[in-house]
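Just one chain is shown here, as structure tokens, and it is the form predicted on its own.
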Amino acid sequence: MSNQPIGIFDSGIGGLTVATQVRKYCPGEEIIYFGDTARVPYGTKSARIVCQFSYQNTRFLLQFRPKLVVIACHTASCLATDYLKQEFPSLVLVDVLKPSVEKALNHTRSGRIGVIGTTATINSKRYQMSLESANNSIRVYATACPLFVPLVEEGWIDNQVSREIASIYLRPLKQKKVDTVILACTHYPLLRKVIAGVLGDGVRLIDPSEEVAAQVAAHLRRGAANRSSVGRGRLRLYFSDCSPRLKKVVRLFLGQTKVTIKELKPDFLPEVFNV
């Protein structure tokens, strides 16, 4: 098990932030990505067809034999994750959302904490439900900023339009003083800077990201499942769609100049399906 991939799927292209955390933690690592970039975005999607996306990533990715499988999707992990235990009651899922939540009630001082994220991962209620059940005495302010991600997506990630969209979203945050906030979609780290201006100094903020990575490289050494190679392992970048834009905006969430990614053909899904 030691020299199998860690497998990712995302949404898009927002998980590469969490693989890009996942090398830093574990560097030996293969990771295999999958970016159902044909179906994006899942934040504007039902409950039952995140499942259905869900489970067919999780398919693709099974046939590389993953030694664990991380749904870097928060509108995933909100809503597919019981399922997809459910289903594979086998593979080790590790999701965004249980060590985010850890993270910020470790941290918060006042017990004010936000979350912010896509329309469909605050409309889950999950996050809210997770901290507030946790700590009775935790208040919770979420608020949906969905235009967040066609910002990072447009490399608008510090400019006058990307301040004034933040300064409205966070606005509510703000004036519920909140002192930590949870980044509760993959995108959200890139607008860190700007994320961090509007709030201030005082304000925390949790990247789910390395939170998961930290996670992934505990459960390695726990199992003793780490990779035996030497030096950095492969990252193996699949997407369900290729846009003529999409290889640029990979390059930025990775931060690199060279990029080899794979488009899948588009009869790769199970074409039977029920939840």
Second form
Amino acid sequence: MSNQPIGIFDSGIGGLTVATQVRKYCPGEEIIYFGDTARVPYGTKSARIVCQFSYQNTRFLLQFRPKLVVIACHTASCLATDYLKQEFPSLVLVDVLKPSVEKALNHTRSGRIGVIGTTATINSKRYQMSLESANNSIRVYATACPLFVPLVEEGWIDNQVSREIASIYLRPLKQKKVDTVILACTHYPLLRKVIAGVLGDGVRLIDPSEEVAAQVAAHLRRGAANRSSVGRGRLRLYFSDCSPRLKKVVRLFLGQTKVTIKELKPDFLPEVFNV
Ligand code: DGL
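Other form of same protein, the form predicted in complex with D-glutamic acid, not the form predicted on its own:
Below is the entire complex, every chain and molecule, led by the chain shown above.
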């Protein structure tokens, strides 16, 4: 078990924010990342489709016999975790919802928490229900920010357009005087500067990727499942579609300039990136 990889999937490249942290917390581990770039975005789709795609992504990762699978997508975490647990009862699944909620509850002083995410995530009400059921004095203000994902994909992470859009989306949260905002979408940590600029210094932004990674590391320690081989584990990146600009965006997410692309010819996936 210990030398098996950690599987991570997301609807696209956003989950690389989580993969980066898992690499930091578990440097010796082999990581297989799958980004469903052919079918992204999930945030505009129905629960049924998100469940179906998440099921296929998990099946893809299972061929590598992972010791656990991280659902690094907030939309899939909200809409498909229960379904995946039911379909793969013996698989250890780590989602991004619980760590986000716990972190926000630890940080808030006023009890006024904002949640921003895709339309599907916000409409699922999973964040709102999880926060309120943990503590019924908490007030949750949730807003979908659908244009944030294409902005990040375009690399417009800090310009006049991104600032303008952020100020429109975030105005209601500002008016509600939230002191904590959950970045409930894998892309949003890249807009942190713009979001913080609109909300002001007093508002704590919650990105759960570190907590997710800490949870993975703790799970491996508990089960004595750390990889026994010495040296840094590889991060292998699989995408269901490789557009010409994918490499550029992957670099943006990983914060590194050298990204090597290697082609594969499996049935489901046309390409693999080896970083
Ligand atoms: N990965 C998705 C999420 O975290 C964002 C992109 C999408 O809409 O698929 O919700």
